[in-house]
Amino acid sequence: MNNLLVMKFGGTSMGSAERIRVASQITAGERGARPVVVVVSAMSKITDLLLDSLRRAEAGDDVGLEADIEKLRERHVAACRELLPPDGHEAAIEAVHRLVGEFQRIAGGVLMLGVRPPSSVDEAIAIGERLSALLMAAHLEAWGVRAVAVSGADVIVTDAVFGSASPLMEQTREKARQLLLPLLEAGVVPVVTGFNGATADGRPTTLGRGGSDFSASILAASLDAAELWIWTDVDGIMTADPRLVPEAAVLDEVTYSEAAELAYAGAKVLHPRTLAPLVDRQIPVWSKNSFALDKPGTKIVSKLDAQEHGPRAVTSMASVALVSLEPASAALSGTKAMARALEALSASNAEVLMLSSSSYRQNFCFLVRKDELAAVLECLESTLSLELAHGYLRPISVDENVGLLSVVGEGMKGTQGLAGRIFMAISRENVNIIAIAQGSSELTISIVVRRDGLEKAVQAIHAECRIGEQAHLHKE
């Protein structure tokens, strides 16, 4: 299908009636243009709820779990009389009771067990989404333009991790054009939920952090769209956090590299996985702010016309925690230690967010987000457990008094000089330095700093590299 465009709407642009309206306005004037297809997050702090709801039925607070209940339905149903005609939201308010209904039935199982299995939770949190595509199909379809809901997981085949499930390209492709293509071709919208799929044999999964992004992006590739949008509650890609930089500035155009490299590393704008299935087909994709509808945004593609040499932009991240590892003697081999541990990681499903090791003492460390803390710990004592019972490793240590700061730029490649003046800006604060780490791409260096100087290491690199002044000379 020629120019298709995938729009992807997240929780902050669906987090009210009047966003979904603003959402709605967005998909009906580019739908007279060409065909689009609408991917949507659940309204904003809604998963959150969902997933306390689950917590209280593990832990037989019947009482909050109804209360959580009622929020639920009160906050949808308050959103469809505010969207919809009085002569047209009872069938849409009789959905929302439906939907309301299937959560209450998984969220009272889980009561009467008292555990939360992995597979019921997916289910239960996919909710979220069903509930917001069927108040922008409703609200679009009020508005004269032809939409219908469609359920992530009948389109998005997934592998079986639930939680953080991974797509089956080549499935997904042939049930999204045999689901789609038809509705496209009459004219209809298809308000598709972000965040879930399901197995090849029908069980729900959901995608896991940054799953709305996701799903958008499988179904762009899927499709073979002409632009992904994703919109968002920030003006595009920033060259750092404006809250600790005023001066920082919106990047025009970025890479897939430089894109994925800063969302890993703390921006969040969108998640490194989003853009996977877009580099083959080369599917350009534009962060958009859609509370400042003016604003260009920032376009991500596969290569730049004119590369700039140096750092492109500074980001950071403050919920992160440092675990170290050393053997104590010679009997047990570093490197062995360091596969047994990455092979823990891996059971763990946490992200690794940076690995530095010593080649004398044979010690390493890497850095984790705060809340897979405790999964990676649970992991590495199982894994190392007779390294550690018998004393051929030191106890475990673990550093959450840090954060990580990384400098992104596929200009950085052979720039002389530059690692030694961005740890010389440091310095210059009395900011420690405690790990560094640098691919071999030379596309990012990796800096761990105590947590108190984190700020100040940020806007000492934007400073001295002069990051923001050169995005405003690239515009001009």
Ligand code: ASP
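Nothing here was measured: the structure is a model prediction, and the numbers come from that model. Take the two forms, find the largest set of C-alpha atoms that superpose within 1.5 Å, and that set is the rigid core. Residue numbers count along the first chain shown, from 1. First, how it differs from the form predicted in complex with this ligand.
- Comparing the forms between the two forms, the C-alpha position of Phe162 differs by less than 2 angstroms, with the core used for superposition.
- Annotation: Cα of Ser16 displaced by less than 2 Å between the two forms, core superposition.
- After superposition on the rigid core, the Cα atom of Tyr256 is displaced by less than 2 Å between the two forms.
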Given for the second form:
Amino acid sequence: MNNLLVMKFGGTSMGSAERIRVASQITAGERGARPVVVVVSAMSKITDLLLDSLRRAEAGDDVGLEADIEKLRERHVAACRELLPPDGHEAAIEAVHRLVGEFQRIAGGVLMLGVRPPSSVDEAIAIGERLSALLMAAHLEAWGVRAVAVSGADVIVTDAVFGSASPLMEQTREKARQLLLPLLEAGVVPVVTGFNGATADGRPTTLGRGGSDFSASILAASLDAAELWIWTDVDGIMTADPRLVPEAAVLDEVTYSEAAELAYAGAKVLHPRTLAPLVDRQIPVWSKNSFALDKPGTKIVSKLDAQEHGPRAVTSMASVALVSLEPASAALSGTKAMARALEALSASNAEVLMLSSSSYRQNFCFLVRKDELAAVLECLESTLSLELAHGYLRPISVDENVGLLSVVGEGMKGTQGLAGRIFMAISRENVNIIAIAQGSSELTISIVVRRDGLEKAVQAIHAECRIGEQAHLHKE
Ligand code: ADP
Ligand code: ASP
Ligand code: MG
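Now that we've seen the form predicted alone, could you pull up the form predicted in complex with this ligand?
Shown next: the complete complex, the earlier chain at its head.
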């Protein structure tokens, strides 16, 4: 389909009746000119509420669970009343009750059994997105724009890694086209739930926290969209998280590689896996602010017209842990230990955020997300049990009091003296550097520092490299 626009609205852009109204206006405006597929997140904080409710249910807290469910119902019923005309909201309110009832049924099972099976969690938390899709589709319809709510489970086929599933692109392409193209041809706007999918045999899955961006890019690629617009609550991709660095500036354009590195290194504005499905088809992506419609946003493209030198952005991740391994005897080569450890990491399904090795003692360390640490340690301990038991390896050491900062930019390649300036900036703040890594692409320098120095170090690098001031240089 020619000229298809996929638009994703994040949690804050769907956070209230007023915000859903704005999202619908944007959709109606674009729909006038071309076919549009909308992908929505749950209303802000709803996924957290659903996850909390399930934890309460597991712990047997039926009173807390009931209170949470009431909050869930209240917020969506109130939004229905505000969004829809009085003669039109009864059906939508009934549909809200049905979906909340579905959640209640799953949470009731968790309460009774005292366990939270991952597949039930995925089925339950997708109800946040199903509720918001329902509201948006009903509002568009009431406004004269034909629209229908679609569950991601009916269009995105994934593997069975519950909580962090990956799409099976060929099957998804087939399913998405089969269901969505006829709707588009009939002039209907599909409002698809972000975040969720289902295995080929129909078991519900989710794509990981923040995964609605990924849903949107999976659908944009599957439908050969002309563009993907991701609506959020900041003016685009910025030179740093504006909550940490008030001077952060919006980047007019970034490359797929830069955006992917930034997202991977903690820039929450994009889910880390968003860009992968789009690169081959070179589908342009815009990051835009639904709270400031006059701002152009950031365009993500294959190549910049002119590349300035130096870093383009600095990001950080606080919830990480550094795992170190060290051979204890010459009987085990460092390379072998590393190979075995990587095998264990791959079995754990965890992502290695950074890896570094040096010294003749052949010790090496890698960084993982804190919420993946338990799985990583379990796999390492079982894969390396013999080496550990026989003393060929020293006990695995874990440091959770660390943070990762990453400096990113295609123009860093060949920029002399840059690493020196970065390290100077960090050391002036008396922040201790624990580990360093730079890939041979020279796109990212990753630095592990003490956790309490992380924010200071990010601010110092942003100032020292004058990153904010350089944001628009390539446009001049
Ligand atoms: P949404 O709910 O729309 O998906 P998110 O909260 O997931 O929005 O992402 C947007 C937030 O990402 C912003 O409010 C901002 O605080 C944060 N952020 C972190 N790093 C960056 C960055 N480099 N550029 C822009 N925003 C960033
Ligand atoms: N609602 C989900 C979350 O909060 C997915 C998303 O918003 O992208 O993680
Ligand atoms: Mg997000």
